[in-house]
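The data below hold one chain only, encoded as structure tokens and taken in the form predicted alone.
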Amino acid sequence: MDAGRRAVSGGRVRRPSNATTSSCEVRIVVLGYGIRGRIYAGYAFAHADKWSVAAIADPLFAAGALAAPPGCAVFHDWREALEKADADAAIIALPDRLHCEAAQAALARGLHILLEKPLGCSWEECTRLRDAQHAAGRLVLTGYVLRFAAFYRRLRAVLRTGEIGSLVAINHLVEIGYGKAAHAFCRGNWGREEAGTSTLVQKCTHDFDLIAWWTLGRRPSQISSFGSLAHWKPENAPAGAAPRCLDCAASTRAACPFDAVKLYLDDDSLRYHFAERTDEAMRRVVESSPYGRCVYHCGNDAVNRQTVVMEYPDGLLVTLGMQAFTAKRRRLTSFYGTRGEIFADGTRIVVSPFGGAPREIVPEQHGAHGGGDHEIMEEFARLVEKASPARYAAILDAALESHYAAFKAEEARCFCRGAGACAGRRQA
């Protein structure tokens, strides 16, 4: 048996006798070590009066790339963690083409599940989760974190006074940034759509989910979409460039902002994607894993740009704008009603009625996603305590809205641009 693991009881995990526990406590599964189930499960060990953490799933276990935490059963497949850990609920963090299958088996072991976005990779996926969480009574929670932030749930209320009069239009712009693109949608695990999903629905289901919010759960009548994969392409590659980075001639690096060393060992704002941080670490990166190829060169087919416009059946318009080749990581945003405009950019609101003075708003911010990764565990622990199986219903109908608008927004795009422009990619 491993070292730390818990007693293995009946064929399932079980807490030791002299456990502690409180009345409200909630006994967890993690499905997924990556950075998103990290910070889950560090919250949950950091708050034992409210969560124990039953068992933690991940392949990388078994390779000895990650370390077991102490007093933790772990298990290398998310599967036999389900059918082993003595669980109420399972935090479901895995690669995106599992999210549906793995909840539909939690589902059906009669766990609650707090299940990172997106739902499906595909509209039929969503909708075979409906059916198994209808079924099985249990809370569905989507990771829209964002929803649970200082600033955005400010940014509602503020909305909500009716003090630019009826919204008549909303621009909203997510900026990736050109390292954090780089990263995740060229090199990275959702660098081809055929993996999983494509870059507007593993990325802006929050975007669409923090506009249903802003528009009361409306859905929009009518939606365009223009998006394609720019730059990143061989022909696009400068003079000599080499399949790695560290193969290329200095010169050829020193211009490339997308250079691997440039993101990995020269900067650390994208190292907490990694287990391991250290120089000695990124260096390993650099030189053997797939971050540390050339963005040319990654066979990479995620689009990197996308604009959607939506209207609604009232006449509101609303346009989605995503940008990998910014220098900022941020979301901007501006709504546009009869009496006043109000702009958002994650750090500040600023109010301007028509024929009034602006002010600003700043709201106070801590923790990851401005405190939303740490709030959503809260309510996730109340929801498991306190609603009921018609609550939970609706809990994951509103979550379906904003899959149900990106998946039709990727269709849009799909027939701008040719029936056979997204040939082989999992439709809605």
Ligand SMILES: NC(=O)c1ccc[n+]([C@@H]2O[C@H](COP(=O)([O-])OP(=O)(O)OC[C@H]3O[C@@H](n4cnc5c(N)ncnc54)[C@H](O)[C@@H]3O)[C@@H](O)[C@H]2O)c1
Given for the second form:
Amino acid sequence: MDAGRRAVSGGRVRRPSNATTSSCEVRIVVLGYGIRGRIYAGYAFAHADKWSVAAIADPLFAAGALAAPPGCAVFHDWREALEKADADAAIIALPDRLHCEAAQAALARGLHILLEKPLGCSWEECTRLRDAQHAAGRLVLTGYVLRFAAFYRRLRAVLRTGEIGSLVAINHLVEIGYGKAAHAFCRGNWGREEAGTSTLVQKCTHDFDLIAWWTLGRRPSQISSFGSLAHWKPENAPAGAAPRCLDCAASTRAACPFDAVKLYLDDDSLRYHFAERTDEAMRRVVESSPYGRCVYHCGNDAVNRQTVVMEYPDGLLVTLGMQAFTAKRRRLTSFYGTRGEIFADGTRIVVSPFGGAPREIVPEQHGAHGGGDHEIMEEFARLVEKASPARYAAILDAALESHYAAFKAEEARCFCRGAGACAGRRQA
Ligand SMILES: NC(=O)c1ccc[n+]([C@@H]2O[C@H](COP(=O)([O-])OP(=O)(O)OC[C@H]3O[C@@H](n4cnc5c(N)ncnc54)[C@H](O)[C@@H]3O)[C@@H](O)[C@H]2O)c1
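To complete the pair, please output the form predicted in complex with the ligand; the form predicted alone was given just before.
The next block holds the full complex; its first chain is the one shown before.
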């Protein structure tokens, strides 16, 4: 280990006595400098007392599509960065299909990891990761940022008061929003399942995680699921629709809510997906990137509406819905208890005890994912300091439970589709 490098011992980051160049606690390598990688690296850059960014890897540096941040080494592939960077921890924000391999390699190098979800694209990959983590004894913290958001922390605290009695059912609906869904699950990274994993695993491991948190980590005993790709198929294209929006007739585009010009130029709510967000850059996106393609002609197969029903050993029923065709982007949750109900929509929490007056709570929220994107970095630093292999193993095992439920739900969905009019049910 070179002189300027702090030593990590069992997770505790120590600075050698001759270290003079930096007072930071955790030195990270960022693998994948897309939206997520930039958010985490941005937090580290802004909190240089606690973090230093040793290196960043992304092939877009080579293509000139990304500007290299000053003061850190830049690589074009995650493997080279892991090999050469002098780091204590890795932030893995790569495309889903690379998560498992990169995480195993980082663990083999003794690094702690903040790993974006999904942890793997199959349950088999998840178990390989678990074995590697148990062998390495390092931290693998999953990017379940909603757990760290002020809103969801408050919601869980309200739930834990027991005010609504025993929980009998939870209905949770993920409204993806038609624009975001067209961007991510039709035109973009997750439009084809073979590129990574299913929409449910990709998008809703967050929600399986919240449900596991609300139900105190219990595993459901039965799972059923139905879902499929709706609407974004060639047979639903308007007559004469062109492969790219800019080549479509003006009247066709005017009637199409998924028109790329409307989504990327007229509106700015999806621009955060891109490193460059000017009108000029967006025009190029619409003209020549995959995001300018007609939603009916993307060759996509990702499911865009799905329902999962889970039954727990004590009879608790949980319904998780995922829907692309929504005007808003939000999560709606209803908790039904024997003494009242709670409704939450990501902004408000309404507690309605039976026979009592409802009360509304509006938690203060700041930042992306309600502050969760930054809070998770704080938690990551705290956990690295803790140096507890037993705790690290428990953290990953708990995170894997939500993946387990998601993969089981997918199994149930595929089973049902294959079996025609079947019972649609799987033992979990
Ligand atoms: N926790 C959350 O709320 C949340 C939200 C969105 C995405 N995600 C997850 O984060 C991950 C990244 O998503 P994103 O939206 O930032 O995607 P993105 O496409 O913006 O970023 C991925 C980056 O990885 C780079 N990359 C590809 N191959 C590489 C390689 N061999 N070496 C180094 N870099 C490589 C790409 O060029 C790209 O810049 C995904 O797994 C996604 O599922 C999590």
